[in-house]
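One chain follows as structure tokens, the form predicted alone.
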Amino acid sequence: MSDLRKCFSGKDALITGGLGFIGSNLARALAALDARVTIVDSLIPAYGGNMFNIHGIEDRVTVNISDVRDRSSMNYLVRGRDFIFNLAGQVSHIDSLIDPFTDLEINCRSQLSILEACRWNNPGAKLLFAGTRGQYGKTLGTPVTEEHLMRPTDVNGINKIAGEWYHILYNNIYGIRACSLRLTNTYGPRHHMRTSRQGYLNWFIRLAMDDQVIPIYGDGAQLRDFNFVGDVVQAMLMAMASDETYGQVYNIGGGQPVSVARTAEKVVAVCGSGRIERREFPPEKKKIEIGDYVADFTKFREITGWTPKITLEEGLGLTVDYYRANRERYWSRGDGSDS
């Protein structure tokens, strides 16, 4: 932490998507390191931005309600920043198939605009892009290294590949220092809890807390790894603090693969409520199911020393405690239909 404080104290940090799940947790960490934090968020309801996510640090961050698709705003907002954490994105796999052009605008075209804004207005900034395991699609085996073939199963994965490689290209061609972390299933406090579209684990937690049925599609044997949001934030800070990470892509993983069915069992046990029911795969989900995914994060660990610290059981406990204390700030109709 002392090394991170030395890196970030007094520095200007911009977080796109900063009122969302990971962005707001990152903002809190940067504020604690005495960075000057500016948050950019569109507050489009479906994308998870929530003003309550910065409760208690409102006087330590600056919030700009703007959309990364607005090139004029981004041209202004990138100026003078030491660090830009580029987390804004459309993350729903299903929504990317329903509305591919919006996904293209946010996850691809807007990323190019942000980089162009830096190129002309702040070429000295350091950038971090939030990639995703969805870029790999159906894998050929686990654990998955960064060299694995990328063959995404949905529009979101394709556009995230493009957004990521724009960052690497601008690093290589224009010297704008950028790297990408390919995140796996991130969970924890301040997640969007109104629908299942931004990650199934948050929805499992809500269903269990409401003593509802948690549906498991198929046999539920697919392996996943999970990262508690605090560990992901730490990885982002360490990536930006190192001069060795730029121009590279890195996997972030949990190190403890767990089946989908076993994950549901753990959620029910932590909540003390909820029940599990096996169901047939809905056709729209079956088409984009990726099978097993377990990340090999050796490359990032060897560069930065990062490893996940919070076990799934510990993280679930912290997450459930947070929502029990703040349920009214995150719950809505509860039917999963609002988006």
Contents of the next structure:
Number of protein chains: 2
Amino acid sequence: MSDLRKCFSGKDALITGGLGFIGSNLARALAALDARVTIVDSLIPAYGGNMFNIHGIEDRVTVNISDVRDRSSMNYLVRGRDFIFNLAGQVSHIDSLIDPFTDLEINCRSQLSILEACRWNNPGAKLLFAGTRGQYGKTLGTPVTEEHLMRPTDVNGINKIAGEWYHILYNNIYGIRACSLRLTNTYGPRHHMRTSRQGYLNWFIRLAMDDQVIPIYGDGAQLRDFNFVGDVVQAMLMAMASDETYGQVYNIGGGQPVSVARTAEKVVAVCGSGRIERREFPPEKKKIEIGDYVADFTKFREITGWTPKITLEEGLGLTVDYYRANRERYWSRGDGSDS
Amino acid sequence: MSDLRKCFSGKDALITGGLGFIGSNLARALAALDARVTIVDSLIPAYGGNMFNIHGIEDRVTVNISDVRDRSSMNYLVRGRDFIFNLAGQVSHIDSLIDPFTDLEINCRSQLSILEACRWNNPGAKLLFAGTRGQYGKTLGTPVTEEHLMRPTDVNGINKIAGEWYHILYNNIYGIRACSLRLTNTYGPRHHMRTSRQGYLNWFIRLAMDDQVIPIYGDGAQLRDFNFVGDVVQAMLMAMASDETYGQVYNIGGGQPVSVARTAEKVVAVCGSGRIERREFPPEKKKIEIGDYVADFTKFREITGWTPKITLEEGLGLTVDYYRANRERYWSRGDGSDS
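Just the form predicted alone so far, so send over the form predicted together with another copy of the chain.
Complete assembly follows, chain above in first position.
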């Protein structure tokens, strides 16, 4: 951790999507490392931003409410930053099919805007892009390395490929240092808990905490690879701190693949409430189901030394503890926007 | 050819970019097969559209001047079509770096618009997308199959990946039959001849016909794979006529890879004029240079039986004959827009 402190202490870090799930956990880690943190977030009600996510560090971060689609704001906001963690995104697979243009504007066009803003106003910045396993689509076998073909099953996966490759391209031709971490299912505290649209493990946790039914579609045997958010934040910091990561894309993963059904059982066990029911696969979900996903993160481990530290059991415990203590901040927003 | 006549005769075909190079050659072939052809073209001065390209078939095609970025027009224009050849595009690699947002609007967002238009207004249409070898970027070895990693070296290649994958996705989840041909260097009659920005072999031909210097950057040893436009048109017709191509991406190629330097020598020999000079690689071109490119088109040949028929020598002869007869229609537009 001392290396990370040396890297980030006193440095200027911008986090797009910084009031969201991963962004806010990252902001807390950067603040703890004495970085000067600026958060950009649009607080779109249906997305993951929540002002409570920075509770306790409000006086150590600067919050700028803005949308990454607002090119003029981004042109200004990128200036003078040492690090730009580019996490703002539309993350729902289903929503990307219902409204593909919004997904394109946020995940594709805005990424280009941010990179153009850096090209003209801050070419010395280091950038990290949050890629996704959804870029691979239906996998041809596991574990999946970075060489696996990308054949997305939804609009989100396609736009994320474009967003990622703009970063790699601007690294390669303009020397703006950028890399991408392709994230798998990330869970943990500060995840939005009002709908099932963004990350199903946290949604399972809500259902179990509410003693509701957790629906498992089909046999639930498909494997998923989970990362506790603290491990993901650590990976992002280590990726940015290394000078060997730029121009590269990396998988990260949890090293403990678990079936969807088994995950639900673990959630019920940790919560001591909730129950599981098998259901038919809804056709719109079946079409975009990707099969097993297990990340091979050897490439990233070898270059940075990163490995995930938190087991699924530990992570679930930490997550449930957090939401038990802060339930009213996540179960509904109080404005009825999306509850 | 009788199979193609059976497939297209009396059928309604829309060609976006239909006044351009490949689009107009395709329109002529479809008209000869007695298809009802509608051409959509924006006639943007800097691009490849030219009304003279449909000289002689004006009374057999319908021309609708419109831009694929105009979602409302496309919503209407896709209706009732049996076949949509989706060829409109920004094709300049360099321009995609100078103005990446225009490239994104045309090659990425407009493709999504056209597919959404089909999804809601004509889900029974069959679509063909014009992909590009630029999607692969710098190759890791030749020949290149469709399984080769896609690592583009310019914004155009990234947006083309997205445009292509929207087609495959809409095929897979909405049943709108679509496939993509990844084209390599295409040359021949009706190519725009006013700048070097869109396809260098035709530009070499202009320089030689004008008895000018053809500049070869570096050693000119990098291999290119050329397709005469007539062979490309045939591939497009055969791809659309087969029911086994949908949901698939295919390379096409000429089967006769030639170095850039050797190509220039052939052009000079065919024209009987022009001369070659070696130059330093300009840095902005060096950065996006892809190295050798040779397509492996086995997958497409096996499914459709297509092979290229026109040798480079024959194709160069046909091309030079065409421009000798129609030089004034291509050397400048007369409006001074881009001459």
